[in-house]
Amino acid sequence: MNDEQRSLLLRSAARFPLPEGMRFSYGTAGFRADALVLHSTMFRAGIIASLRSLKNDGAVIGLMVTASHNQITDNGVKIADPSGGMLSQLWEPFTDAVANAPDADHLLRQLICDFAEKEGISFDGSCRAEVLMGRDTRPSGESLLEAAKEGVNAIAGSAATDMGVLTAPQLHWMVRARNRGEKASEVHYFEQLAGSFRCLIDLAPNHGQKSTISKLVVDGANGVGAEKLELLIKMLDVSFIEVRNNGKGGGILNEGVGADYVQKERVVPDGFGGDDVGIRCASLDGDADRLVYFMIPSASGKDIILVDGDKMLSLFALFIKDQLSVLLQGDVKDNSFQPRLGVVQTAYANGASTDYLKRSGLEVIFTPTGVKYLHEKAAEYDIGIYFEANGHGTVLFSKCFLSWLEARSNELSSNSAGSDQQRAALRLMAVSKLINQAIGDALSGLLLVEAILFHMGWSISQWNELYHDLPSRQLKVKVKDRTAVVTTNAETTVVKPPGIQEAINVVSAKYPRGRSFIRPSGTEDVIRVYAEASTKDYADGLAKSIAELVESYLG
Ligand code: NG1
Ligand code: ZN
């Protein structure tokens, strides 16, 4: 590193001092905290993104300013790798160390210089870094994004491109597209989603009835997803989707609205009520990477019937498996290639969903919470489908599978155009374009759900009947030190503090179909408790008992 670069870094870093007494951790999904204390973190995340780009020979890196489903006064930052996926876990310890470096000197000499040397990153100008940046609609976003830009600019020759207000998955999609040499603007994103959605609708057995698709009402969490969904609807030129909670009516981001609220509280979000009984409804979260569906069963209560990420996973898996089996039917020549289809869940998946998926002949694997783990696992399959119960997930198609599919589709179009097999191939190709393969995306997920329900001719109730969820309950317990809880076995077993797992087992065994686990949250300062059992009262009772155990061991 030459003197000029050194003094540039030192000068810029001195303008973004670390707030006293703060410790930041990259956690489950990037850095998150009260927006007021995040300027140094943003500046440093800008540096990390530039270094990551240099490490990848100038490939485009993404930097998204968002705190997703958290309250409006929070903010945060996620970094997207060249694939469009989350920042490599190998860089997380360095990222944490950079975020917590006490001063500019420490940051430069003890961290950046050493790390760059170890990673073979050179600052000689032979490679230029590029960072694409986006932010959600939080009021703090603009000034925090400026701080991140300064971080990028502190590495000479780096370019920060501000893409403005975007959903997190849009930014990840753009990073992926740019690095694949594909068109990567917002218009291209909308065109790809709209085009592949239309294609799936036109390939549906009942395509003549597309004008009869029943109404869908979407809760936009008063966030960026609402704004972007409205644009997408214009491009689709459809009238069956109505967007509510778009932030224009004075509602506050994520307050009493949004996918996290609906999934965790299981109640009707603001803006919905008695007039919506029986209608297909959906909720996005604050950065539109999560999606859940729900129904309001009666006008007289706040309860909802939740159709969560597990049900979406099951719907996608069922459709893809069906299309795959049609495509592979009786074709001796191509039977040599047997695509591997796998589904990935976390311990939060409802036990009934796992039973259903296994009964349907699917391979089910578990990982710890956080899409970075699920995504990595799903990528091991030809078609890997992953979802968290909270509605964050996507479908990944391997390069090898997509080339095979394309060849197969070309062959079928010359030999048996219009056959069931050809249509199955075209549907799978359309799914691979509609679904955001960089990361879970509420907008593309929503269009895929809609296309599959139309294909099947199903209402939301019929979809919901795929299996019956076991009643479940989630609680949060505030403790002195959440890091005191250490888990293993995809977070289903606690190894520290000693004795608590045995106590959890004893309590859970008292409830019919009782299952519960605890883990430290990666995004909030709490221990999360999950419990399920054969009735709602049992699930509530089990969750409460486990929360009391946590308090007695750690309170
Ligand atoms: P934590 O706070 O680590 O539980 C939450 C979600 C994750 C994931 C991240 C990122 C639950 C129980 N946990 O993580 O699934 O979505 O936020 O947003 O929903
Ligand atoms: Zn989110």
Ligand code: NG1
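Take the two forms, superpose them, and find the largest set of C-alpha atoms that agree within 1.5 Å; that set is the rigid core. On a predicted model such as this, the values are computed, not experimentally measured, just so you know. Residue numbers count along the first chain shown, from 1. Compared with the form predicted alone:
Core-superposed comparison between these two forms: the Cα of R528 travels 2 Å or more. For Y538, a C-alpha deviation of 2 angstroms or more is recorded between these two forms after rigid-core alignment. Core-superposed comparison between these two forms: the CA of F31 stays below a 2 Å shift.
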Second form
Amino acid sequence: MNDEQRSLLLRSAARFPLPEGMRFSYGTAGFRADALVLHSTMFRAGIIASLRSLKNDGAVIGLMVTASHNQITDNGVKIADPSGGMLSQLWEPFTDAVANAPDADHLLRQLICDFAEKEGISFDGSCRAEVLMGRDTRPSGESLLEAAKEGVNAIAGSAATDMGVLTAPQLHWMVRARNRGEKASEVHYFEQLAGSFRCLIDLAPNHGQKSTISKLVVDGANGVGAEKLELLIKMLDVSFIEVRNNGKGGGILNEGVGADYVQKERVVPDGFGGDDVGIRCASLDGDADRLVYFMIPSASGKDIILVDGDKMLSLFALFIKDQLSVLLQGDVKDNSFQPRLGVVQTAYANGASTDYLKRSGLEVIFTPTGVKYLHEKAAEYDIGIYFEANGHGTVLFSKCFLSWLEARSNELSSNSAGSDQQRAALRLMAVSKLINQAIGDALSGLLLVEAILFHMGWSISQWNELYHDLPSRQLKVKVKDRTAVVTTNAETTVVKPPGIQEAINVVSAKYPRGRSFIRPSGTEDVIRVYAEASTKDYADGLAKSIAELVESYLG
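Output the structure of the form predicted alone; the preceding block shows the form predicted in complex with the ligand.
No partners, no molecules, just the chain.
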């Protein structure tokens, strides 16, 4: 690193001192905290994004200023890798170290210089870094984005491109598109989603009745997702989608609204009530990377029937499996290729959903909790589907499968125009373009749900009847040292302390359809307990018994 680059970094870093007493940790959610203490973190995240671009030979990296479903006074930052996915886990320790460097000199000498040498990152100007940046609608976003830009610019020759106010999935989509040599503006994002949705509607068996699609009411969490969904509705020129909680009527971001609130509290969001009984409803989260559906069953207008990420996963898996089965019927010239379809869940997935998927003939595997683990495992399949119950997930299609699918579609087009197999191929191609393969995306997910429900001719009630969730309960047990609990088998089996797993098995077996596991929190000294059983009382009782076990072993 030359003297000019050193001087630039030192001068810039000195303007963004680390707040006294603060420590930041980068995880699945990126960095998050009260917006007032984040300027140094944003500056340093800009540096990391530039270095990540240099590490990848100048590939575009994304930097998104958002705190998703957190309260409006919080903010945060997520970094997107060249694939459009999350920042590599291998860089998380370095990212933490950079964010917590006590001063500019330490940041430069002991972290950036040493790490760059280790990673083979050159500052000689032979490679230029490029970072796409976006922010959601939080009031603090603009000043924090400016701090991140200064971080990018602290690496000589780096280019920071402000893409404006976006959902987090839009920015991830743009990064992926840019690195694939594709058009990557917001308009192109909307055009791809709209075109793919129309294609699926036109290919539905009942496409002539598309004007009769029943009403959908969407809770926009008073966030950026509402604004973008309203733009998308205009482009689609449809009238069946109504957006509420769009932030224009004085509503506060994520306060009594949003997918996280609806999924955890199991009550209606603000702006919904007894007048919406029987109507299909959906809720986005603050940065529009989560989506859940719900129904209001009675005129009291308080309680809901939740249709969560597990149900979305099941709907998508069923539809894709059906189309794949049609496509593979009869003679196929290239019969050496057998696409592998897999479903990826965590231990928090409701056991009823796992049973349903397996009964439907789908391959189901588990990973530890966290989107980064789910995404990585799903990418091992030709078609990999993952969703968490909170509504975050997507569908991944391998390059090999998409190449085969295109060839198969061309073959069918020339031999049997208008056949069921050709339509199945076209549907799968449309799904691969509609779904955001970079990351979970509430807008693309919502359109895919609507297209599949229309294709099936299903109401939300019929969709919800695919299976019935087992009652579940989650508890937290405070402990002195959460690291005393060590798990394996995707966090479903405890290997330390000795004996506790056997005790959990004995207790769980006493309850009809009882299943329970424990895992250490990633952020606080608590052990998380999950339990499910055939009734709510049984689930509550099992969770309480397991919590008492934890206390007896670790108290």
